[in-house]
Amino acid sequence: MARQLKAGTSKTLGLIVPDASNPFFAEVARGSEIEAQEADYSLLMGNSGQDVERESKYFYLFQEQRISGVLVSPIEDVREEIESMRSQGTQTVLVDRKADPSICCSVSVDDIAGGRMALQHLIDQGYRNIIFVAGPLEIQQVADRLSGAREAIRQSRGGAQLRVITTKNLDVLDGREVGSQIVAMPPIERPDAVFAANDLLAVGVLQAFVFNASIKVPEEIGLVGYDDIAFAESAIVPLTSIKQPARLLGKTGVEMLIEEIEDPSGHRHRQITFQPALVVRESTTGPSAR
């Protein structure tokens, strides 16, 4: 490190994620690490924990250490931080979020399409009274998934409706809390399906339903998650989910980052957007299939 600092160069990359405990971001990190190692780079990871101040500290730390490039999955707008880093020669790539092409590269997934896909599947299965468990709507990916879900509702002709319940976090405990709220509803007010903004929320909802055998999935309520983490397939009732290529996001982000580090003059910013895929499992055997 001392030699690198003296020379002003580094073979080290940084990765900032909003929730290292989420298996989705663990897969993003794994893909990043594998690609970095193959290119003879090291990778340091920082977990912002959905805390903007903590995220800013990682930006400062990585810049202070003269890391060559940083991948970041930001909480909010980080344009100022990115411009500061790039002015000091530290390249950046946004992961799981689109960037302004005039600033830097990005690699993401079409979350609007994913949200539309999830709702269309529920509608096709015969569900009509659907709740979206959203998490914080300030997170762009969550807002995009809701936008896609609303598009599917607008395009449906069968009278489907969508209600939204927001949560503070995108984790199992918050999902369980929403699930308990649904259990407490009078049967006539309950939804017949739930679309959760990620699989952790969906698992929490499922846990609340299963405790004391309160609500049967999918016999009484269908359930769709998002990300298709390992927990989705191994849940008590295997979850239908929208699959994101998490490892590929990390791999592609590192590829673009190293490309710019090693050839800054010839590099052109790119915005790569992957398409999600619907993975159908037992949690959405809808009314039409019963």
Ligand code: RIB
Second form
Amino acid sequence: MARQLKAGTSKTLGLIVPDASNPFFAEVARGSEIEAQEADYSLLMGNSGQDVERESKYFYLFQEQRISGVLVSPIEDVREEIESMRSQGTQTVLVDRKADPSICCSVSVDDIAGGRMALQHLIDQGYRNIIFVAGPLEIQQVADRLSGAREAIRQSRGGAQLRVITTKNLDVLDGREVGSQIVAMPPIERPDAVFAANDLLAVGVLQAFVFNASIKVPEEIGLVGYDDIAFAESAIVPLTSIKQPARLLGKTGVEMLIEEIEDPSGHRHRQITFQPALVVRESTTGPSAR
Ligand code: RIB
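For comparison with the form predicted on its own, please write out the form predicted together with alpha-D-ribofuranose.
What follows is the whole complex; the chain from before opens it.
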């Protein structure tokens, strides 16, 4: 790889994700790595930690190392970084975020459909007073899930209501904190269901309900997560979740990146959007769910 880098003919790809500790991005990385290896490329991964400065440093590092292409799940708009890298011969594909077709390729999941699917399932199960545990609404994936959830509420024609609680991070600890807030509510103010923006938040909410307050899930409060990571199925109450094809996102992103690297002049940018899927488990279908 060092010889390739020196010769400027690096068969090395870069991957930048916002949270390497999130199993969803670990699966995206795995899918990317398998596809890169099959095409005889190496893959280097950087974790931006949801920090724009760190993300920019990885863009600079990969450009400086003459990496052939970068797959990035961006924090914010990275149009300038993409154009700068392309001017130096490094291609970019967005993963888990839809790109403007004039800028680059992208592979993503329809998170509006995913949010709508989660709420429609809860409404179909008889839940009516629902809280969306959001994480930061600045994250486009989270904002899209909320948009879809609100569409389902509108279509329920007043049959259901949605409150939103935002958190700083999309992790178990912040989920546990919100779960504790819900436990502290007078029972009359508690929701009858929670939709969490990802499975890590949902697992934290579940821990607060089961360990701190013995709130029965799903009998007293139903719970839906998002991503369908392995912890969803193995949670103390198996979690209903919205499945994202994480490995396929990584695989497809690398395929598109290598296509452009190997034929930049003949390449036309594409936006591939996969559909999420509802995976129903005990956390919304317990013995006496509504
Ligand atoms: O980055 C936050 C979330 O957005 C992840 O859990 C995954 O769902 C991604 O799409």
